[in-house]
Amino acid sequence: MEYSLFKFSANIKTDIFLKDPESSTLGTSIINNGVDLIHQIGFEEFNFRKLSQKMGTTEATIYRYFENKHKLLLYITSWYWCWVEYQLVLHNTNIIDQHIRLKNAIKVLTVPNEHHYADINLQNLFNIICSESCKSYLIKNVDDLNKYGVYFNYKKIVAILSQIILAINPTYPYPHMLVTTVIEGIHHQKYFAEHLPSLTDKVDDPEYLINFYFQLAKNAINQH
């Protein structure tokens, strides 16, 4: 199956919030505002309270979009997924060379080729998926979540990559594996540099991240 997206549109589960933010000037300031609070002090110490009081409202108010901080993170990364769907399509639409598109799709994934979009604070925004994300699904309840479709995004993104994969070998039998292990690679490797960077490698060459997957995909692929 081939995806495509000619005009950029967040298509979010509903099980995520209580009304669209997208609805009103007033939801899309929590999301624009949420991003740059959890940014600044990490999710743990974020609640609504604190978001309130940044937006001059009440916690009210933004209950009534969000049932709890968590299904807000929720929203905010399948936002993120979406918006990288996007960007896959405007990198690869006419692109043959299934090589090219995989490495435009890892380059994608590792750099946010624009500072902001709708008021929501791109840079902001990835730094949240690189240290947070993982905090939407590391959770008790994500076969429950996962049963109602909140993580349709990101699995979107995965089938995405992984017919990539097929088309350059189709007899690759991990093509999943492989591309949440460069997902989730890149993310892991950003934090690193930028918190444990006796963990990671970091040189002058700022697309090193984007030539070491594409290598490490690659070499994987051709093995088999």
Given for the second form:
Number of protein chains: 2
Amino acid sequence: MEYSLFKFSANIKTDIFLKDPESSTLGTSIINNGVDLIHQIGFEEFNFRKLSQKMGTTEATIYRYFENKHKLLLYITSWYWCWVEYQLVLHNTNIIDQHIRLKNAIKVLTVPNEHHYADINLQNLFNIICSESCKSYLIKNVDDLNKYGVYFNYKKIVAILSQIILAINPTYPYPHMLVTTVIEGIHHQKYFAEHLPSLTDKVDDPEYLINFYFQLAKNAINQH
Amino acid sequence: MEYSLFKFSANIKTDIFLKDPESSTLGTSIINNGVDLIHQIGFEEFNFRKLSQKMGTTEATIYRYFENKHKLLLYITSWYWCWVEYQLVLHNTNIIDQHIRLKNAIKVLTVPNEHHYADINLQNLFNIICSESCKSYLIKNVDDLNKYGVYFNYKKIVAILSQIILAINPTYPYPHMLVTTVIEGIHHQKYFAEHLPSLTDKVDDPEYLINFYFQLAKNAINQH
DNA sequence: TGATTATAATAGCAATACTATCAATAAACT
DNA sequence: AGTTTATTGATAGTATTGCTATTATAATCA
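Please show me the structure of the same protein in the form predicted together with another copy of the chain, now that we have looked at it in the form predicted on its own.
Up next: the whole complex, starting with the chain shown before.
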């Protein structure tokens, strides 16, 4: 595996977009502004008319890149999982202790350590991931979309984390369940902490989420 | 606390509806048909026009009960949490062993043991809960809605489960986080098993989900 | 220079998410 | 029995959304 330390280009299924947004400045502007606008007004209120107005372009132009706003959300979430994959490589290269690898992975999934990457506001992006990403698959045509491989990037992260778990305990029977429980759990707890605090437990320690899910996973893996 | 064994009436915040659907046959018909139609076509495709056609009534009539389709979803999810509360009483009355209480609770949350209740198709309802319920709070106006208490019924279930956890270990610091991780986890795994199997681990044992989350919770609680 | 491509500008249309009005009917009260 | 009141049906209408089509203009490339 070869990775550049200073650059990563998103490896996203072409079925998600009509025209690759990374192929033009207008395309990347759709992504950057899209992230910010979805963060600002929420996915339900978000539409291509508002985005085009924010960007000073027209609706029709955006439709040449994405079939609809759901495909844009799919692109944004896929981009996030690409970014996570890149971060995992960055943080776990040369780490041999599998428990540390797991903890590093949970850390990456819990908080972006930078503010911007390639003009994308990572804070806003992570916020969207917590509050909107499940809407990319909780839809009626999920099976069709899945056939086209649009969830590839999420699945890959789940596979990578599962590998770490199996490296700790090769007989652990539920690695994928545990991983998605942790990932979706992180997103929910972040959201609850901000909006529905009685559904979570807020603690002063900035690493409490990381520790909670790391302990949860460690106990589950080693108990079997 | 007094509970009737044979009947329960949903205790739902009046801010959710304009006119109580339990106060008329048309109102209950909106709920029953709403559950079935949302299950059938998904919440995004669902609207009051289609529901009124299915029911042989008019859009305007439904709007007299609910402001919009999101409020209807909120009602349906609240009704589900009322039903869960009722089931918890039913299954845990006279049970003193807190571990069994916890396992019973997880069992209730994992699968409805009946097919219908009060003309509501519980299978369809549970399906909606897995795939749509998080859309009732993953929205931009969540804070306003929360002020009006519309998430009361979910919070109550989380509080009840947290109490069981604290009864097992009074010093456990994250009961709410653990409970919501388990509840949302169950919903996700059910959905993944049906649509995105590579994100979960399907096992023949029909109780594998119950066991997985019970073990997860037990380990977490007792390790502290 | 001419041909191709990308974007802008504008228009338009079907569907959605409501709201308003009024008539018909049924229930409830005197 | 007659009058008020509440509920639903029927119809219409409006603003917004989601999306497509058309033409014009600017940028790029052979």
